[in-house]
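Given next, in structure tokens, is a single chain: the form predicted alone.
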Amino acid sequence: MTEAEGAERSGAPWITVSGLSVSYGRKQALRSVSFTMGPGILMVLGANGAGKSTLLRALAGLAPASAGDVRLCGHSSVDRRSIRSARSHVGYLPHPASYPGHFRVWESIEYTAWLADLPADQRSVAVRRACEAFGLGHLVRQRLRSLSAGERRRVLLSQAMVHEPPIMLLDEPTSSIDVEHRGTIRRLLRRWSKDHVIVAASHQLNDVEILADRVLVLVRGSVAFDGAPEDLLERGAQQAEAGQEHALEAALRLLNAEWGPGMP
């Protein structure tokens, strides 16, 4: 039984964030963020600069915390002594993301599987499975620099998930992806969320409505809302009826106004 499965059976959260703060020089990007999460999809929303990408980077152990702690399946991604163990439970998709343009699709995903310590005898099967899941079978010999932006995004998603980690951290997972493949990816995420934790940041309102089990809204690095997507929609419904806004847009605008510069 894996550590993630043990956490699930014991009822313990797979992700525990306690008073997490992250600063870049004088700028505080995250302010005392706390939440727990088990299997399901947590969508992180907020305006540009609200701290969404910083939160995902901090969960992945890539943004040093100035205060607080992050535990992934019981391992701290803040403590240097356990960060490697914490990262072994994670698949991470950044946005924007760099990529080695000379790599072919197959070898780029296989390389990620190797980095994730997937045993040699399992790599080919895992890479083939990932390519099939994201519709990349006809592209495996293509070099990454020759692909469209949407095709590269699907390769990067495959890299994040090839080793089937219990925790997936996805920054704008459907960005640049065409409508057909976006639907496929959403169905995959919904299926995987039954026994994985998925934390995704997105500006796609449809992603939130279709995918979210829970929504976390950041305003200037602080948690302004944490709850069910229906509750967030309800906040903006009245404003949306009076104008031309989507209910989610209205709710986010109201939260940004409520959590003005004078708020913590």
Contents of the next structure:
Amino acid sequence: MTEAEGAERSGAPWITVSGLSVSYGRKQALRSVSFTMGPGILMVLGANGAGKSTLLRALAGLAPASAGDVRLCGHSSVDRRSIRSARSHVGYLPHPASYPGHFRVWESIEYTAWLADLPADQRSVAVRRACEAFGLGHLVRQRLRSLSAGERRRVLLSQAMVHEPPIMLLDEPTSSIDVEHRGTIRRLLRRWSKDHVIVAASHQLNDVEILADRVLVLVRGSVAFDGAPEDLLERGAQQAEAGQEHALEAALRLLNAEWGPGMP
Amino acid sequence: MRPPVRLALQRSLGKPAVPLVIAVALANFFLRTTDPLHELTWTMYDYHFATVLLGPVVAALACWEAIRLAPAFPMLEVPRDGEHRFVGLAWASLTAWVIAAYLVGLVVVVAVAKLYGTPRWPALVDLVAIVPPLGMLALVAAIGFVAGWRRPSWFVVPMIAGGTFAVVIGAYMVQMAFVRVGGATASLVGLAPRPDVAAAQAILYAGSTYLVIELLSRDAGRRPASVAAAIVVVVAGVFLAGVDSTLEPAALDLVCSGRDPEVCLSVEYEPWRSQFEAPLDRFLEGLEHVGVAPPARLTQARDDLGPGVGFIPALYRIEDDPGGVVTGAVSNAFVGRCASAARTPEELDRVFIVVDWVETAYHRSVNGRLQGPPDAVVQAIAELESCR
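Switching conditions: you have the form predicted alone, so give me the form predicted in complex with the partner chain.
Let's see the whole complex now, leading with the same chain.
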């Protein structure tokens, strides 16, 4: 039984964030963020600079916390002694991200599978599965530099998830991806969310409506909203002016105004 | 976890660079002015001087490779030791190709030497001496990688190449023994690379390479114990390798013939015997005519020198300068080890007096106007007795 399965059976949250603060010099990027999460999709929304990417990096133990704690499947990603154990449960897709263009699609995913400590005899199967999942089967021999931006993004996604980690931290997972493949990826994320935790930062408001089990809205590093997407939509719907504005946009605008400069 | 070695080798910039590395190494060897092909140790040792040119080339290649790979960095932050393993594998792949190319060049040089007629095959000590240049190439590859990885800008490539060249040539010029992995402008007959120095150099380069790669990541210094151990290894390597000479006298496969003097030549120089003995015989006849006794033995063995025994230097120059070679050998028989071990200015003066007279005597014997040695020379030879 894996630790993730253990956590699931025990009912303990897979991600526990308590009082997390992150500072870059004098700038406070995250302010006392707290939440817990089990299997499902948590969408992190917010304007540019709100702290979405910093939150994902802090979850992965890449942004040093100035206060608070993050536990992934019971391992702290803040404590240097346990950071490796915590990271071993994580698949991380940064944004922006790229990979050396002279690698072929298959090779880049195989390389990542090795770095994720997949045994050599399991790599081919894992890479094939990842390629099929993201519709890359016909591109495996292509060099990355010959792919479109959307195709490259799908390769990066498959790299982040080739080892099927219990926790996936995805920064803008569907950016640059065409409508057809966006649908494929959404279906895949939906399916995985049954037994994985997916934390995704996104500007794609459609993703929120279709994918999210839960939404976290960050404004200036603070949690301005934490709840079901329906609640956020309802809040925005009251403000949206007769179909002139998307309900989510209206909700975010409202939250930004409420939590703007001078607010906690 | 077994790394994808084949894949890494396939994608390495080292693979397409193999012809370049071979070409640079061979050009450096064959376009130099010395012609050591008849002497295998000299041939192989001189080939290793290619590191002076190859060092910058390899550093630039590694830097270029690191710049190509640098976009992957954000994807390497989460996996366990992702950055180290990714860069380490890429560095190892590039270094493996460079080493393979270097060895191919060496095989070509040895093959040409065999075609040229050298009777020997590489000895174990010749093979041991290959390790330090390979270690140096591995180190400069690591330095190039670090530079390109930390500063992924194309401006860094020529800078690292130029910097590497300056450091290597500078180290050669100030005679830092641990950086001298090859290169000789004169015969090495009777000498062999020192295995202890080669081992110390190898330790030094391995430790330095580990340190460079360990200090590579932006999260450097995570293994203080192994870094400290590597520093100790590097310092020990500098200390152990920092001796005066990377070569030592070695037993020769000699062929000796004749009496007064007996002439002992390495098997590699046996084809030159008649060219050496013809002017020598004429000169010795002249010396005998004016009452100077001939040396007991002239030899290419450096570990067999004593009173009346003269070391034959630079026999490879016999066609161009027979007088120089013959007078060198006869002078050495008269002055013994004093030529290199003179302890006082007075001893050195006596050496010069003898050598000058022998050179003058040679030319006069050729012209038939040789006269007996002046008293000053006779006295100088007698006074040098302690040194011989």
